[in-house]
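In the block that follows, a single chain appears as structure tokens, in the form predicted alone.
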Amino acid sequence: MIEKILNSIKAIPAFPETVQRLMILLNREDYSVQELATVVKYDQAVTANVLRIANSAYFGLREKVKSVEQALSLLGRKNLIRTIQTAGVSRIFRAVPARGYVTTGSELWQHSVAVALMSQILSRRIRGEEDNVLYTAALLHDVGKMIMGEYVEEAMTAIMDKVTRQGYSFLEAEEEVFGINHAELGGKIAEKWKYPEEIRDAIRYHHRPDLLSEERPVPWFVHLSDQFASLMGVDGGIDGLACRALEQTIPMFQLRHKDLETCFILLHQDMDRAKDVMNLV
């Protein structure tokens, strides 16, 4: 069953090659918008999402944003490689529809990009900054359900019946009845994608960054806004509210409950300028 899944894994799209040669001109401290534009508009996937995100709610740019220079020269770098990423991203949600765990492909974007927001919210107030890094793990951490997803619709009998008469989280029953679950999956794809080792670690390891043999924050945080998320209700499909939260990861951050609070007020009123971002799949 684990080589039949990871088999799967071939019938994923490739990340979008425009985005991959994006990041690369972004990673050159030298690159001009002109370069950038020059790559994005021969993709009009693309270059209609980055438009529409960068003329949503969320971003607040006082003019309309018409061309892709335009965006790419009002957004910044910060802002322009998360507007990217998630251009990028969304168009893979597209193409794969995680069933099994959920009824439309929407349902897992509108979670992981609610776990992404829910990421920079905890790095502003744990660390003062927000974390592309971070970012980006956050909004892939359960990109392993696109290939499980078929799976799960499959053998959902035999993993209800470990959930709720034995007692297992839902990634424990997935890992019963297929030897793999879908954190150890995604993390796989992203290695496919060429993405690096701190983005492969905190995908596979988002339900469990205690079994990572060092200390390292991204996992930590994909994690407690894994579970912000799914507290919210914005929970990415029927495993939602069957998992393990880890009792140390408040500790850790030192939140109070005061802290909590007004992260779920943030990402409330985050949630709700990112309408469009959300509505992309």
Contents of the next structure:
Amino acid sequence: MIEKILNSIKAIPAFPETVQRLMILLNREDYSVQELATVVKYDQAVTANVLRIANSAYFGLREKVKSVEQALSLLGRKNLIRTIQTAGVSRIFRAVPARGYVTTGSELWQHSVAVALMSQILSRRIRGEEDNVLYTAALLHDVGKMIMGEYVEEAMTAIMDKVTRQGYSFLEAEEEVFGINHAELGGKIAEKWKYPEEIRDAIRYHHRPDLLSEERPVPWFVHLSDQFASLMGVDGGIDGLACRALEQTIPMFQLRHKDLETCFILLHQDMDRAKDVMNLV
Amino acid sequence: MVDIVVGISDLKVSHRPEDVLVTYALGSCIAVAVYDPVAKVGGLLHYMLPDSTLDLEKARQNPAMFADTGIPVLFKSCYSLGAEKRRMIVRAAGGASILDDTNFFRIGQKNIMAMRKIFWKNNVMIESEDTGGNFNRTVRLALTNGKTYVKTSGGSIKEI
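I would like to compare: after the form predicted alone, may I see the structure of the form predicted together with its partner chain?
The next block holds the full complex; its first chain is the one shown before.
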């Protein structure tokens, strides 16, 4: 079964080349807006998405952006990386039919965006700054569901029996039935797309950051953000709340109950401001 | 039938029999559905948090965000369409939590407790309640007869 599932990774679309080329440019200190614009314009879908994302209230640009050059020069490097990752990842979510976990592809996308927004709220609050690596990891954390969905759909009765009658979390049921879970599978997909180790591991361990031998904050941020989004009702599908909350998370982040409630308000606010981004898929 | 969507931290009321008030994806949030069978007026609230003292400014801008500010506005909005308190039927759903969430979020439980306390204090009986658990819910209130349906993320639909 594992072999078969791992083999399905081949079926997932290649990551948009435009995005990879843009990331290489953005990682250089001396990129020019003109260079970026040439690459973006080569890809119509990315161009359209970049304009929609740049105009969402989330990025708070004062003027309405009409051209790619304008978007690229106004957004700044941090927001550009996010915009371009979001534009690229949204295309993949649109291309792969979501099955098993969700009834529509947009459900999984909205959850992914909500977790990405939440990860930045927590990062600002706890570390005083936003974090693009965390943003990308959060956006991609459930990417494994795009492949796993097909298998989950076939084995739904067995999985739900374990979850509703035998006290398993959905993730544990996946492991028992398939020998692999959607997070591990997601890590492999990120590897295929050549994402750095930090992002791959955050995806792979987003339900079990305690299993990572090194102490790294990104998987814990994704773990907690995932729970916030799911509790808000913006879950990643049928497994939504049937997941385990690691009890060391809150003390680690030193969050009081009041902070948690305030975070819900902030997430609600950001989801509203990022409405255009949430509606991309 | 016209679906009128109630968002998160939102409420809608209606007296048009063809309307169905619906709110999707209640996680730890709670939907309160009220209905006056004589006036045929109903309302649906989807609140997110138990207590407005957390952020009074937010509560002023959007009372539907909190139980203690949202529930009174829900009732008052129904009164303005001709509903009367003594005839109102109250149903509630939501307040779910994550597995083993014994020690931290507890936001679902707090939302349930806040609602019960408010109704208790105001001598209002909750006719039926479908709360708790580890799954998301969608709630529909049909204005034609006040019937309230809950769909869980697993798929089954039931009347509460």
